[in-house]
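Listed next as structure tokens is one chain, alone, in the form predicted alone.
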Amino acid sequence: MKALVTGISGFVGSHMAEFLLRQGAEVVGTIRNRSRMDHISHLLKDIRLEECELRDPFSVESLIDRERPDLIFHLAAQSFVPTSWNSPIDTIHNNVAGQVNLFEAVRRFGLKAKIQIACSSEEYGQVEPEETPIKETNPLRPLSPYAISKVAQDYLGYQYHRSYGLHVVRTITFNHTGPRRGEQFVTSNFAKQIVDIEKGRKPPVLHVGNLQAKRDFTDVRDVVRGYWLALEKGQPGENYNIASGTCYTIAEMLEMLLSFSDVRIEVKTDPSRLRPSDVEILLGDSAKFRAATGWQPEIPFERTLKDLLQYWRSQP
């Protein structure tokens, strides 16, 4: 069982490489000539790298035809919602361009390769308080132009599956988060002020954006596990949430971390961390993906947290 995992350098990526390696697939990973190696270093006898240019169709054509993997996940993508306000057509054309090329490249030499695509709860949008928690059903009401590329490459999947038989399934992943999340993101950003307050890197001062946005959180451990199942139990063209169906406020999982530090910290507001639109609420309802697959999430919210601080004090 030959599995290729795109952005495998990335945080999920590195997460779903170790999964891979504990069921004994082949795992083929894709790098571009800038990706940070650090995630995957301890892998690196047990993997096979490819450098790959998703956006280039010529440099995927001839690794799908090099490698004709049993396995797709897709998971490489400028995946932070701010920068997508910053370089909106640039997050669009990397997450769209890339996926198609590879629904192309895989029908043109006509794999059965089952695939799974990274979508994400940011395509929800402006959910409602009644509309929760979000069924798949649910309208979807983009918000930014990284989830105008999510709503995208989850068409995308739904379509290539009706036109041409691709055996694919879109994940609707809720905020995901443990070790090597990057700093950008919101739990992991502030783990790390914590660990450099803590380290005397920082004065005590923590900066916080919009603590009142209501997330859905699941271990990214056992989101890989539910990358897996897709593959292993779901049905082609089918979309399916993964979200733990418990909702904290960014300040109760603020709350959380500085439990777990000894020392003293004030929590003040920057400005420029708040978005010109920010999702009020996303709490996700995953029966459908539970009763496919017989996925639940099996690692704690608090153990997820005091992983992401040891990550963060295990680094120089």
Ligand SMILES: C[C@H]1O[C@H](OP(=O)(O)OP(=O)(O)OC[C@H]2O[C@@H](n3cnc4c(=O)[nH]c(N)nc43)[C@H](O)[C@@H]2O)[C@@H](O)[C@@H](O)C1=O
Contents of the next structure:
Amino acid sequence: MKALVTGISGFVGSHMAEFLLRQGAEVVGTIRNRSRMDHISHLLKDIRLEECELRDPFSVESLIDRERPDLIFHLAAQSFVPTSWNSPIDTIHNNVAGQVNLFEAVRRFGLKAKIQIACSSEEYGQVEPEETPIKETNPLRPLSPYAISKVAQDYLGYQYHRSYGLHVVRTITFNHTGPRRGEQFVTSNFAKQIVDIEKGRKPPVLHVGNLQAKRDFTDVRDVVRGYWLALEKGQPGENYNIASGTCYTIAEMLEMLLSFSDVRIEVKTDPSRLRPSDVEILLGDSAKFRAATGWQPEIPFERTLKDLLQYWRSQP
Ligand SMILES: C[C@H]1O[C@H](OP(=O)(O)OP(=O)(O)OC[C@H]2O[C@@H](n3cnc4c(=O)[nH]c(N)nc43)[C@H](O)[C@@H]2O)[C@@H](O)[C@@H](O)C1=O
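Please give the corresponding structure for the form predicted in complex with the ligand, as opposed to the form predicted alone shown earlier.
Next comes the full complex, and the chain you just saw is listed first.
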């Protein structure tokens, strides 16, 4: 069983690779020449890396022709919401063109590969209180260029299944975190600031943005098991929420992180961390996914946050 992971050097990609190796799969991953390798350096003897620029159709075609994978986990993306305001066209081009190139290559070579695509709860955007927990049938009211790029990826998945019969499973993942989470994302950012303060590298002031937003967090290790199950048991063409079903305000998440540290910290709002529009609440109903695959999250949020702090404490 050969599995191709796009974006293997990223946060989710590295956990996906570890999971796939435990399943006994042959793992091939795409990287770009500027990809950082620190998340996968411990895996290099067990995986194969291929340079591929997903925005370039020829690069993708030649990869798919050479590798002909059985499973594709399409995780490569520009995934930080604020970046999508600074350069909306880059996010849209990266995320949408990259996926179209992948689908086109699979279609042209008549590959029977099963493809998981990483859609996002950001697609739901503005959610009314009576609409939570959010089901797959909820209207999409996207609030950022990133969200728009994910709506496009999601519906392209639907369209390529209906038009050409591609085996695409659309996972709509709510917030996820854990060791190796990029330091710009809120859980990791706060954890790293706490560790920098613990190590005396910065004054005891923790900078924050909007603490009122509510998010539904799942551990990345539960998420990648979900992606595997999506291809094992999910229906092609369908979309599935992957979520824990519990949400916390960002303030509550911060309190939890602070409770795992001994340092005294002052919390200060940094206006540059506020967004033009922020999704107020994301709380997911993953009953459809649980029924289709038997998936359920196993790692409690407290452990995820402790592991994340430990990750930053172990960094040089
Ligand atoms: C599902 C979805 O999940 C993620 O998108 P996100 O929810 O924007 O993630 P985040 O960690 O940047 O922000 C979470 C919340 O936390 C608030 N917040 C407060 N203070 C800070 C702060 O200082 N930094 C950041 N980054 N956020 C802050 C911020 O305003 C927002 O309300 C991505 O994986 C995305 O790829 C994805 O698909």
